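One chain comes next, on its own, written out as structure tokens in the form predicted on its own.
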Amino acid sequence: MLRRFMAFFSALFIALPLIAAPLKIGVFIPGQREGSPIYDSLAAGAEQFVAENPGSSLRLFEAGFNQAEWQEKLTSFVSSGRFDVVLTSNPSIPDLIEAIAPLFPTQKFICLDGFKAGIPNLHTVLYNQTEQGYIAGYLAGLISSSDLPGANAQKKAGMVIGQHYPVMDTLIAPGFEQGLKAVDPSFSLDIRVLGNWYDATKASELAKSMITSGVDVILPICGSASQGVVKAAKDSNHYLVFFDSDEYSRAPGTILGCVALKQKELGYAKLNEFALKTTPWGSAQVVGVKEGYIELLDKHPSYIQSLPASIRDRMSELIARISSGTLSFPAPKL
């Protein structure tokens, strides 16, 4: 009888999920939460963890858009020593953490959307944005090559970007262009640089200039300034594909596809990993479709209603190939 009870309780213990320890979490946003889906999702993942783990606490700090101030503000943020872990996100942040890490050797940092290995108190996770760019580019190429009313025969697509930075130049833009050319090698890519992340009027002007030159599909990656690109595309009956989050409701019938980063889910998972003391410190990981952290939002009614079955079927085939590993995109070193 005793053996039966012991076996029962052993099985029950194994079946129970591990319970994460309460954490004091700092979320450092290099920008602002409002109008920035990637940072809103980061904060939401931390908020979910705190809500599900009694005793945990969260302090969120928005550092603004002046990158010259980020290192000083990050130093000030962690100097109190009040956080078990600081969660942040931006390709530029790992270099800033590397600079201040010797000053705070016991402070743990987790940076999403960045890549740097070898720092003992830092763990980074980079989204494979070559893969993300390819998916968006492939969809843009199919849209531009289609019989949709706003498409033309010129085989030109565009990007309006906030600025040049390593992830953009080595992952996103090359991936987007590869996706276009996988549909038709004659595609060309027109990239316009805004110079900031907020000037919607200038972004609209850049988009209009592109459209006049023959571009019929644009990928905007320019923060809150993207509202200008949306207006230009909508007014001229042309099309957009979007990165990072569900943007369909902003302009149904104009925004035809969204390739999302599952930042909320990844942030939550990494905080849970930290609480369970399984974080691989000093390492840099790359995640994508196969791991469940990049997703084409192809179940949305707007996607289904706006795109013909022929395009949706081609996209489903592409995602299946990436998910199975038949088609892969090794992330270049930054």
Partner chain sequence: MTWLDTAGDILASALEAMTPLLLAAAGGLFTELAGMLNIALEGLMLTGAFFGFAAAAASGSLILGVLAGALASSAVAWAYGSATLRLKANAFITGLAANIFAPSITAILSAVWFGTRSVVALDIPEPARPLQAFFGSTSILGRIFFSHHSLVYLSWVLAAGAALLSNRSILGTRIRATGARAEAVAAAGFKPDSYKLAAIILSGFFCGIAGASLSLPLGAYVPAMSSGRGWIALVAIYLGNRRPGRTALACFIFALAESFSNFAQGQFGIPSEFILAIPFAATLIALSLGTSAKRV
Given for the second form:
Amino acid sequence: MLRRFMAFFSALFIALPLIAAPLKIGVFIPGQREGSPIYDSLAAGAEQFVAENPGSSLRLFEAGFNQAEWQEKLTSFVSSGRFDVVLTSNPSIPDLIEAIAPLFPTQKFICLDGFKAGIPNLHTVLYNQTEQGYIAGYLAGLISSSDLPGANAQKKAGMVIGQHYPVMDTLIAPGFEQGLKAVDPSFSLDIRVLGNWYDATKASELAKSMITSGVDVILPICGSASQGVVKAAKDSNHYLVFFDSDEYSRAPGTILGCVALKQKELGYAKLNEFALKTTPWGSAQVVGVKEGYIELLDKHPSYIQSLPASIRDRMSELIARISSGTLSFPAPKL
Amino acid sequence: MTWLDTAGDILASALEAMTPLLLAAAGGLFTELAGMLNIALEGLMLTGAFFGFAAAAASGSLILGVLAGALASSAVAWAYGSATLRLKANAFITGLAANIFAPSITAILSAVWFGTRSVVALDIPEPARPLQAFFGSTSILGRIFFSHHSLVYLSWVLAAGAALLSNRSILGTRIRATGARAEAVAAAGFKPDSYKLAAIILSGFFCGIAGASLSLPLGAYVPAMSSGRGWIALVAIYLGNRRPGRTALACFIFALAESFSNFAQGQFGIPSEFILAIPFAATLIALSLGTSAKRV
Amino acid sequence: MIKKESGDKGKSLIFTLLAALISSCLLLLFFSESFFDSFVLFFINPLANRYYLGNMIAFMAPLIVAGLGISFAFESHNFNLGGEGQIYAGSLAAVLVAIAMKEQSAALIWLASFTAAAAAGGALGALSGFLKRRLAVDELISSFLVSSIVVLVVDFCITGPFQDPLSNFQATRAIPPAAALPKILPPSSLSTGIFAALLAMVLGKFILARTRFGFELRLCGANKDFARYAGIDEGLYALVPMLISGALHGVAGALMIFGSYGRLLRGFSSGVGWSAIAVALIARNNPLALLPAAAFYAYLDAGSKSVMMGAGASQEIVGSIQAVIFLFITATRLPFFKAQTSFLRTMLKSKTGTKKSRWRSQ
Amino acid sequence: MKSVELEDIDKYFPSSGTWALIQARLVLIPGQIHAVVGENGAGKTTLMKILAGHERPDSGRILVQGNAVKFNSPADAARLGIGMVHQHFMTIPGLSAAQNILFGSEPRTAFGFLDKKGILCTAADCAARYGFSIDVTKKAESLSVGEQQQVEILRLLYKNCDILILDEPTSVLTDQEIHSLFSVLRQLKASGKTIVIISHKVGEIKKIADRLSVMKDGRCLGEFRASDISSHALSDLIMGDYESPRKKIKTTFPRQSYPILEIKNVSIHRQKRKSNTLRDITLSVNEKEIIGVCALANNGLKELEDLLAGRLKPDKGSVAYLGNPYPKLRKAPWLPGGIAYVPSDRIGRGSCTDRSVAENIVALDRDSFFPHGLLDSAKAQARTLKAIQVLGVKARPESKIRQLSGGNIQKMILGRELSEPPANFCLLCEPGWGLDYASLRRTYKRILEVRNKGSAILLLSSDIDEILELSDRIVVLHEGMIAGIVTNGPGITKAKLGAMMMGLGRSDGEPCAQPEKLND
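Next, report the structure of the form predicted together with the partner chain; the form predicted on its own has already been given.
First the chain shown before, then all remaining chains and molecules of the complex.
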């Protein structure tokens, strides 16, 4: 009896992985989920996958904003968890993975928003953020040149950024500026730096100072401090365009456009790909409007009601051009 | 736009930026006079910012918000102060504790009350701009002095009140005496520690309002939004040589440097880091000149 | 002002540690999902897990060295709140020198880099000392301000002229791999740097306790008037201890670079300067006590990382635990401790009823 | 009027492991001046601190009007009319004299604000009522020592204290100030106050006290009517088995001697200290000579000390030491002994309270205790023990200075400064402060020994007895100027010096030894 019992169990143990193969997913967030739409949607993508694949498990880890600690934390995360796959998102993470990959050769990593080819257990997918910046810049240029009540005659648009960082300096800001200049070459871009990602009061002061100097459209990329920019723009009846996620509800009528990254969809897709064992390991992809992972959120009522049809038409035309490949941006190498 | 307009705008925004500094410095003044290094100003401000905003959001009343911020921050100050005094612990370390505690407790409560540990933006009433209607906001003087929201003026009144309290009141005299010579206060039959505690609670009170003056006009609570202002306030007190008037002036200099640097970012092609350093450099220079002048 | 602790040192420490421990357990009990798991992860795991243990000891190295720097300043009654900037500047100097010398032997690179780090940190400390000596600027404030400026300037250097063009981190290029300090417990970041730190600590103790320089420094710290009367140039002791303090912070930064990070990452040192102050105060400025103080501090840090990683405790809960521990750690008087001494006193009195030795009174 | 009794008071200090009081008792009779006498460390102050509520007794009872009372704080004692003026005054800097006097019960206006006018009026009234002449508007930090004491006494009087305890009230006062203090005390006694004076100065006690208690080693030896006991018997009682005071050592003026220190036409005029400057001081101190300089407070003594301690620079004139510019203190290593200095501020300048006795002694001769820059602890230990023995400091080398009584600190400093080999030049400021009779005799003897071995000694003191006892020549300062230089001898009396100090003309007959001729 006992022997039969044991045989049954051992058979079960051997067979189980073959039958169910539930995925153990670790999501490493180099920051904090709440307040960072990009990480929130990454987590949401993983959650959606887990919800649809019963038996799979998910561990989220927030590593905080100090980039110097990520290496140590990623290492402990990987060594403690024994995950089937670690999903993460940040341009600088591939460097870290490159450093620890030899230590954990069987550990698979998928990194969104990053670019690094040639590491056998890593697959990266980069958003074409020049494209994203360009779309936002083009929209900002159209708004600033329009006869909307908050727009002025000066050809000035602005950005309030938390800090300078490579993706910002090489992709986003140049893309934004190109977009502006595509509307009118006389546009100038005013970039102001906050010095951190949370001093909303100062962000508000910065935005006000910018507005008094003639800026009428601002793209804030300064983390939680962007609340200050929203406040300043709203108070003075000027306009904002936003990045990465649907932010219209924060200030309808002030936030006139959002150019989103479909991080949730991308994360979900990449996990499915992993489950189907079709992940192209060692490769690096670039995705953008064409692939459907960068999107101007132009279905939102706030967008439709606030912007005149002329602007909306020109934006649709732009998106169409990018989708069709008529207008393309060199895949950034990062 | 003439340079006069620009200067006016910079001045006006300096006066607005001065508000939290002035209030925090008014609070820190009491602990300084009582002879204590209070590095917890930062944490106390954050507490005030959170509870002030939460109360304003719940009640829809800014006045209640300001009060709640002041009270909550006073309560934290009381806890920090009594730990320091009763346990005879090192004030620097307990201050550090308060500064670590404030963001933690606000995040925990924020998760409970608002469902997020991040930015909480809700519709709360705008602070009124009480003098704008009377004096207009078109003239330069009007923009500099009369265009601000009520918390700016409240901060002036409170700062004056703090000066009066520290110089003219019985409590203020006792606190100063404690700082000047605690054993004499004990010899006179009072408990120096209770005046130190009173000073800490007062610093909490003012810092709480300082925090509320960050979150209420913004209509949002942002984690870590005090952003080093507590330290700057402390510097201002030193710069002002622990005198109310001079401390207020120091706060103004600091705010002016900051709003100038905000303006300068758009104007000159200097790396932003250097411009961000302007307030610190300005303070350092002012401190060097100020004390050397005093020494002669 | 920061007052030096007086009174019974060692005795109360045990009680304060106990109080801190109990209150943090209570917090874990209330706020974490599983008290037992969290407890094990917080208090046991940092010691039981090789990786955490290695990182914990690695973290002690800069804490000890920078804490020693704080002790030098505090013992001479100078207050160095500029540790952050000094560490940062020292690290930048060390990295730049190491990169420039990449063809040289490791020993030569170490010598040059650590000297550069000490010089950079020391220069900043000395600036505050100079301002104090010449212009009577309070060094507590000036060091803080200088540090705030320097952090911004170094940030600029990292993201501007010295940014590694191939990296997405805001970081300089890496130091030559051969120049990294030998690792002890891979994959943790523990390196031989800890021995350098211990050596510095013992040397610091020796200098403060046994040398003329240390004696004069402490005398200036204890009573300026008396020191002046004893013919000591107290101006010098406003400058030199700040210089040493800054230099040690610079070295602490270099230790972190050569021991763990391998390059200068923006914001990598955030908080170490403050932690060093805490460590020095816990050690009550006694260099040898820096070892247990740093160990305790690093243990807390490792424990919080472990519990965050393992039990999903949030940053906030860990933060509150740290806050509670800080609240107690320097307490010199606890209610039950007081009761204990008064008990001892009555005991003593009944036994030595007629003893007549008096050095006090009057 | 209240009667007060202290019964069987015990007090143990665990921090230093000493019994300060053992079965101490005391009876105060209302309306009398009562002196508590004893040598340094006899427990006088501790007993009085217990009476005033500053310390709590371990056992024993305090009876007021026959009722046992318990004081948890000075405020409790004050409620029963008991108040104490401490040896170190408790005036609060930053507040005016009036605020200091009324501190704790200021008149106030609505909302708890200070009634500034009311404070000034009340304080001035109070001062006038008891016959004090003090400007109550002055800030505490600008008050003289005597004025600070007045503030302290007025503070108690304002609180209606009828039992006033004064701890060593005369130790910081000049003769003139002592005189006026005593007349104030007599006046207070006449108005029905009970006064307790802690002192070890037999002469003064005999002058002012009605009754006295003698304390020794934490016990009360007995209570006496002041008129019943002779000074001699009293000092025997205080000193216990100590030998009776020696006859005054004959002082001789050495004829052929070399000037060690020369002060030439020195003036110090700083704007801030209008009245307290030095004006055209010329003075030289020769080897084997003690020059005593005496003055009333605020007449230049302090400035002279600061000048020679290197804290003030002369605006005019110069100071020469062995023919060279005056060096910084302790910076004359090429000379055996160098310069010794006993500062008047023994806690601030003379010692470091957070450090041990040994460290305080080592501090001043680092060249010899730190050969090659490293501490020679054996040598330091030996030297410390020796310095402690010279004047009988009651402490171990490792005791912290702050655990020592004031007298013992002074002895430690004197022992350090007057040790072998003697310094070339000694600057001694108020060397007798806080010392009991026995220590005083020993100190004087040592000073004269040092002189006889060849030191040049400049003695700055406000105690005329001390000046007369030790000096070869006496310099009197008045308003920063030299009012006279006289050779000490039988013709020089206290009254004569006192007159000079108050600016009542130079001494008659005595030749004013104006600037000494230099040896060239």
